[in-house]
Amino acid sequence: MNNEVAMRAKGICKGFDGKSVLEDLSVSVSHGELLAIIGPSGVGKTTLLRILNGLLEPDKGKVYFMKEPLGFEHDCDLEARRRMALLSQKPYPLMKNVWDNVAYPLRLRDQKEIDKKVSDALEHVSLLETADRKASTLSSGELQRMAFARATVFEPEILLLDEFTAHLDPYNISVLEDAVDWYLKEKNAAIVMVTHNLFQAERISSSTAFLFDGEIIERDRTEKIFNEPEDERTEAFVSGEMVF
């Protein structure tokens, strides 16, 4: 199994309207790893994901995809972006049925065996029976499950999850978490998840990083972060004692 580093961010700085959000931040994720990034609201977790995905350019620093620099000026950017996916907390369905929504990334990439791949992707989120329904008729939980199927149907090597189960009921959260776990193990993917749900981070991530004041304060195995953190700020956050 390949567990080499899939993506690395080095020395990332980003600010908005003169206010620094990320300051000299460095982080990496390897194949077969689910890295959870936790931290208070407004510390730049989503900004970091957008930079990793190439949707937002850092003021300083570099992102590397499979050791190659990812940036607006590099030829590898388009190919790299076609090998990763970002799933946000709010899905944006096409005005088509569920099947066509999930098949869309495959058609863009001119991939073969579309029927089988779409069926498998829908099966893993328990939505195969909804394939012919208009996406607009799905519940919010079903829409997010469809969005997950669409994000993974082309088997991206890097999957970025931005509060992907926010506001969902326990059943839909469970289905999506099981799908993430299956995808991580089956595809040996590299997954970065940002979440306010500390219980979720503890349940499904293999490693966790605490983002605060624009930097990674501490990063370790998830079990250690939650049970034996070394930094007092990490301990205060995971124990619920940090007040904002």
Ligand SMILES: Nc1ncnc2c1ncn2[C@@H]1O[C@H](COP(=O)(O)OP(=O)(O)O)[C@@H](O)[C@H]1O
Given for the second form:
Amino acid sequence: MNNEVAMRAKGICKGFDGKSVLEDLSVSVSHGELLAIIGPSGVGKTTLLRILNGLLEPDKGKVYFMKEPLGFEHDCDLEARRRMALLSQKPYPLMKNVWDNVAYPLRLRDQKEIDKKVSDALEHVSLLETADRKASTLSSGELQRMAFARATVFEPEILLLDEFTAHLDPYNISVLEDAVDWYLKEKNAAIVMVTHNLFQAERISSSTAFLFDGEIIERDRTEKIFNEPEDERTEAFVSGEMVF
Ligand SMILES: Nc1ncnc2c1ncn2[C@@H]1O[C@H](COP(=O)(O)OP(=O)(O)O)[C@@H](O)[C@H]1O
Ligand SMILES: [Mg+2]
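Same protein, different form: I have the form predicted alone, so give me the form predicted in complex with the named molecule.
Now the complete complex, all chains and molecules, led by this one.
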């Protein structure tokens, strides 16, 4: 099975209004890996995901998608961006029914076998029976499950998750976590998951990176980060002693 590096960020610096957020940060994720990014609020986790997704240009540094440098903004890399998906906390449904919402990225990409792909994607998040309903009639948990189906139906090689289960109830969290686990294994995807929920990182990620003070302080197998971290700041954060 291919477990090469799918995406790499190298020497990333990014600041806003003269205030530095990311400083010379490097990170990579491989096929078949679910990398959790943990760290205090405001440390730059969302900023990093937006840079990886090609939405935000770093001040310095480069992002490589399948070994090729990723273009930003004017030089926007549509081809690469069509092979990744970013799922954030708040879904943005189209004013259509559930089926059309999930079919939309397939139509955009001119993909074949739309019916089969949409029904498979809906089935994986237990939403097949809602296919004809307007997206606006779904509960917040169902809406996020629909957003997951829409983000994965076209089989992106890279999936970026930004606090994707924040504010959801345990049932919806578990349906979504199972769907992520299935997608990781079935498609050998490369997944980067930003979460402030340490239990979630421990439950489903294979590796974890602790982002603090603009850089990745420590990155290792998830089990190692949570049980035997090398850096005292990582230890303070995973044990809940870091005040922020
Ligand atoms: N577009 C922006 N303009 C100005 N400041 C921003 C912008 N985006 C993020 N920031 C600032 O950058 C810092 C990191 O934000 P963010 O990446 O959202 O953190 P996290 O996701 O770790 O909570 C915060 O101080 C935030 O206010
Ligand atoms: Mg964030």
